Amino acid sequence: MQVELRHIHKHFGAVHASNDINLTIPAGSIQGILGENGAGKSTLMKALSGFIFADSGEILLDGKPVHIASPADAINHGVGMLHQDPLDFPPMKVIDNFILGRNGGLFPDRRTAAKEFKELAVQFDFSIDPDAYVDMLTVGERQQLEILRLLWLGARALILDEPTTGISLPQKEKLFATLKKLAAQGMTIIFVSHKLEDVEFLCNRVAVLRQGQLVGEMLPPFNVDKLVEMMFGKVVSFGGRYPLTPGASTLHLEHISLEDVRLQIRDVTLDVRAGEVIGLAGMEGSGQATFLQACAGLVRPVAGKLSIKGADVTGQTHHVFKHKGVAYLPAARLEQGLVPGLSLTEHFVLAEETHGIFINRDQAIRLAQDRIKTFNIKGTPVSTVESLSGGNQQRALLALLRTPLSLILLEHPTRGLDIESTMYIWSKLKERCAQDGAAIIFISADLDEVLQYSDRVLVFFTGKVSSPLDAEKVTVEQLGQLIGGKGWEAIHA
């Protein structure tokens, strides 16, 4: 299905989020939409998929003007959108999520739906149990569920907003294979991203947005340097590594064992020193999230000893860990890290030490303005966190970190951030290591990021944990092999 956007405008207050966008996407193509955080990518796609209304402009599908007033309207016209954070209901079963949005009265035909679900899953080599609960699925599996649901509902144009954020390399490879297969069947794929390597590998055409405007389009072979310059309006220089000399012990794990409903982690011994950055790599669900939560006092070890700066905190609450200077930033921004409905100012006030029972509003506004400027958040002190783009939510979450800290624990710290923002955030985190002596442990699905910013790397595979690897001596390919369960004998030899 050919998709045309003509003279699309959208304002959010004084912000002109979509400024006279004109774009034609042929049927059967994989169209990349590139841009920095806040460039207007998601706004444009939400207008196409019925989640918001454009102030003016026209949408044409196969040459015919259409009025899309809601996501239901969009899917009826054959347009479906897979959001950066899957829009599903985790407490419900897969099959119940699958049939959402389908006309079927009060009693849908679950047996037929389950049969059609399995047929679709086999077609794309997805292994999802229709009777499993969604909260037991990985992010990649939740994406697969949403793709199957949109196809079942009749989507002929599929929009994916930052779909590779937070999924593992094997899951990304499966996703790309699926998208190429759909495009070969005549579907229109719109791939929204800020990751140049993903767009370069997958897409057969690219449009670049900057500050709400379409600044250019490109066909293969892509000139990556030119695309970066189009995204940011300038040449971006990629920084080198930030090696630091580690200081005294900050976190010490001695024969730690952990358990959750899926797996067991046994006998991990690790010493993390001040100023050091430890990267955790592995497929989602391999144990790295449980490990990080244990370091934050959110999961209690079933065996072993955990110390912070020499003080035994084994089995203590998260509040004790916070008092010792440990900060934990989760991957689920709106669900666990931020409070929907509260403004940026209110978040920054809540994150600070309290002095008295009354809040100085002028001082709170100045604090918010300073954090917004320091972390380059595209928002205002009165902006609610849910009104921000995903990347700006991540920056807001990072701006909540107190000073000083002993240990910073991060799940996907640059999730949803563009290249320039990623480099900036890591420069700020490395400043904390150099100036405050903070140690950092972080999870990332981006192996290049793990090797670029880590001093040492731990690899997780179904509960197994590698000995620490020197990030300067290991390659992305070696990490990929270990994450897939190969080559473990060599590193333990």
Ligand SMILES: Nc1ncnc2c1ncn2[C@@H]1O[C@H](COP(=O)(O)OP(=O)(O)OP(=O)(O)O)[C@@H](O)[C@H]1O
Contents of the next structure:
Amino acid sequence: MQVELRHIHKHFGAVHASNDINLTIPAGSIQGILGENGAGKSTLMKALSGFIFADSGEILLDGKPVHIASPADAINHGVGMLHQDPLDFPPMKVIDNFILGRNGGLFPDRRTAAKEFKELAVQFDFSIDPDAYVDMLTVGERQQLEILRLLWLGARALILDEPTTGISLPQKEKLFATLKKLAAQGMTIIFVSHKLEDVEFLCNRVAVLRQGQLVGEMLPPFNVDKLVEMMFGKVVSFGGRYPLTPGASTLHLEHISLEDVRLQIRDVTLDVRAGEVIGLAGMEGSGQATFLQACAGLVRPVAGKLSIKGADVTGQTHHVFKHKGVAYLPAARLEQGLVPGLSLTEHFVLAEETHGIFINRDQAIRLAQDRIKTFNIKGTPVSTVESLSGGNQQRALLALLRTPLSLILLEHPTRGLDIESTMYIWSKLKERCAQDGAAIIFISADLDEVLQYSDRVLVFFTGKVSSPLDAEKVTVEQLGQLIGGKGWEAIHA
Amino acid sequence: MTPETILIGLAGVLAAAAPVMFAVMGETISERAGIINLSMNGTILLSAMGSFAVALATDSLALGFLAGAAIGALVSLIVAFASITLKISQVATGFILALLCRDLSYFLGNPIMGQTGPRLQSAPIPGLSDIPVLGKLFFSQDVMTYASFTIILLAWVYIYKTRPGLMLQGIGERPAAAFVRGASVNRLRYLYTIIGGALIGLAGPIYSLSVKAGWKGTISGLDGIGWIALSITIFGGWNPLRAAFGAYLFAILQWLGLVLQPVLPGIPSNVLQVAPFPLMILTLLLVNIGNAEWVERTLAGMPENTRRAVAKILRAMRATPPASLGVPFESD
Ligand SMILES: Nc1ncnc2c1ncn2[C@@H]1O[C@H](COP(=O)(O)OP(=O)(O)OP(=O)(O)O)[C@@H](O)[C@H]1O
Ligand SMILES: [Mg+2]
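Could the form predicted in complex with the ligand be shown next, to go alongside the form predicted on its own?
Time for the whole complex; same chain goes first.
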């Protein structure tokens, strides 16, 4: 289906999030949409999929002007959107998720639906049990479920907003294969991303947005430097590796064993030194999140000893860990780290060690302005956190960290961030390593990020933990093998 | 105790549980949609009084029951308006309404205190009521008790087996995802809150026109029923079948409190009367044991096969509330 956008405008208060966008996407093509955080990518996609209404402009499908009144209406027109965080119902069964939203009789026929589900799944080599519960699936599988559902509903154009940020490498490869197959069948794919290499590999045309405007389009072969310049309006130089000068022992794990319902981690011994960065690699749910939570005192080890700066804290609460200078930044920004509805100022006030009950308004606003400036957040002291774009939420979270800290634990610190923001966040983090001697342990699904910013890497595979690998001596390919469970004999030798 | 008296006692238990059943099903439906109707305790009192007054004035049981449902629907409309349209805290609104309706029922009910009015008669089903044991238990009841059996099944089938029922689960679980699938979330929330409210409202007349016929003001013994029904809804994990089990369990415990009194003279009678309440709490704890961290850890230490089997049972037993319970929905 050919998708055409004509003169699309959208304002949010003073922000011109879409400024006269004209874009024609022929049927059967994979259109990449690039742009820095806050460029207006999601806004444009939401206008196309019925989530928001453009202030003015026209949408044409196969040459016919349409009015898209809601997301459900969009899918009736054949436009389906896959959200970064799949919009599904975790406690319900896969098959119920699949059926929900499809019109029909009072009693849905689960058996026929399951049969059709399986037939569709086989086409793309997905293996999801229709009777499984969605909360037991990985993010990648939930995406697959959504794709199948949208296809079943008759989608002829598929919008994917940053689909690769939460999924593992093999799942990404499978997703790309699926998208290519769909495009070959005449489906129009719109692929929003920050990752140039993904766009380069997958797309056969690219449009770049900057500050709400379409600054240019490109057909392959793509000139990556030119694309980056179009995205940021300037040449961005990539940082090199940061040298390490490790200091005293910060976190010491001795024969730590961890258990949760799904997996067991046995006998990990590790010494993390001040200024050091440890990257945790592995497919989602391989144990790295549990490990990180144990370092934060949120999960109690079943065996072993854990000490921070020489003090034994085994079995202590998260509160004690916090007092020892441990900070934990979870992946679900809006669920665990930030409070929707509260402004930036209120967040900064809450995060400070306060004396007394009353809040000094002026002082708080000055503090907020100060932090907004240092951390380059696009927002004002009174902006609520949910009105910020993803990249700016992450910056806000980082700005909330107290000083000094001895250990910073991060889950997907740059998920969803553009290259410039990623580099910015890491420069801020590395600053803390160098200046206050903080150590960092982080989880990332992006293997390039793991290798680029860590000093040592731990690989997780179904609860198995590798010995610390020197990040300078491991390659991305090797890491990819390891997280898939291959090549473990070699590193243990 | 002869088998005969036990049978009559159990049949009485089924009848006594009928009003609680309606209240619990109503609350379950409302909470499934994401709206906590905390006014229940007051609603039941007000609809008991109101429906009795209507039945007294019109000499019509049907109008009495209708009035009960209408009062429940009306109160729930206030809950819905406050929480969906005005986005005021559902807990605060519900709590105020619970207190207000209770006082209102005592105040407005003064003139009809102690009067005798129409009362629902039992209606044995010809043929079926002659079946030994089962006939006495299930088929010699009154209409509303039959209705209470039906409502359990209807609610269960609706929620789990029908298309709109799936959507009902969806709007309480993740309204944004339901919206994407074409649901008018807030309109549906209004609808289910009002339907739920009407069912809660029916609990009133089942008391005042049947189980505890009449209106006796503060000594009607109805104050507190709503809170029990609320806890049974939670105990039932928002599942009609489990909730029904909870409602019957509570009715049986109460009945045992009465019949055991003469048998166990050593135990003060107040203890037996109060015992059902802590016993309910204990059951609630047992049912939700799968949520505890230490259970998870013990589980992790078990051999793989046992672990899986136990985890499955615990998962089936575990009751997680609809994720968006009490959270207003705004489409972007
Ligand atoms: N609901 C909203 N209310 C106010 N401002 C908004 C809203 N949604 C988006 N914006 C603003 O519009 C601009 C574009 O946001 P959008 O989410 O489209 O960016 P994006 O390109 O998707 O960024 P990211 O890569 O971080 O996801 C930003 O400045 C953002 O703050
Ligand atoms: Mg976006």
